[in-house]
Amino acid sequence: MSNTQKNRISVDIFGTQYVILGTEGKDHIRHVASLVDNNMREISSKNPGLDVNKLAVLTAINAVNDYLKMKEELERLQTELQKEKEL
């Protein structure tokens, strides 16, 4: 059995209520939901004809794209730092 406490929280994303269950703190879960909601609203405002499914997919694509860019930057900085340590 796991001792990890799970938090259950209700959040609103793009007008729909979701119950999120996770090990992160409630404030963190609320923050993530708020970022997703904001991103969906931003994309929707620029593409008002999109249905919610396409909007969700575009939001996911943007989020993964941002994640990969940050991951690549982190790896670049870690490599740079390692090179500096070797000098």
Given for the second form:
Protein chains: 2
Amino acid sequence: MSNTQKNRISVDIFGTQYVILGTEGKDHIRHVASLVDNNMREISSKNPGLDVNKLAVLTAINAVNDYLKMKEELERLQTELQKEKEL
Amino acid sequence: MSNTQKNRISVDIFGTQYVILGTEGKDHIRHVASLVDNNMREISSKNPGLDVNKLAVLTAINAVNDYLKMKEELERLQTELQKEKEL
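The structure above corresponds to the form predicted on its own; please provide the structure of the form predicted together with a further copy of the same chain.
Below, the chain from earlier opens the complete complex, with every other chain and molecule after it.
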């Protein structure tokens, strides 16, 4: 059994309430939810005909894409840092 | 007018076809789509009662959360790299 405290927080994303359970702080969870909400509203404003389901999937695609780009940048920096340390 | 070539690619995510338009390479888009698909299937297997819409939103939340953690790590590394260069 883990003693890690789980936070239970209710957030509103694109008009629907979600209960998020996580070990992250409540402010962090709220921040993540607001980013998802903003991204869905942005995609929706550009594609008014999209249903919520597709909107959410496209938001997930954007987020994963951003994540992968960030990961590549991180790996590049790690290599650069390693080289600096060897100098 | 931009001359950047846009790739148009059809992907299957959780049983639905999506046409993705983007300047990224086709393999990259397929990779992103497969990660979103896997994440949705993983969340669905743990929460069989969830509808597709909530599933997609939770997938987006996970992806944004991973993105933010990666960003913090990147910022930490950038600071570390700056210090190494100043030595």
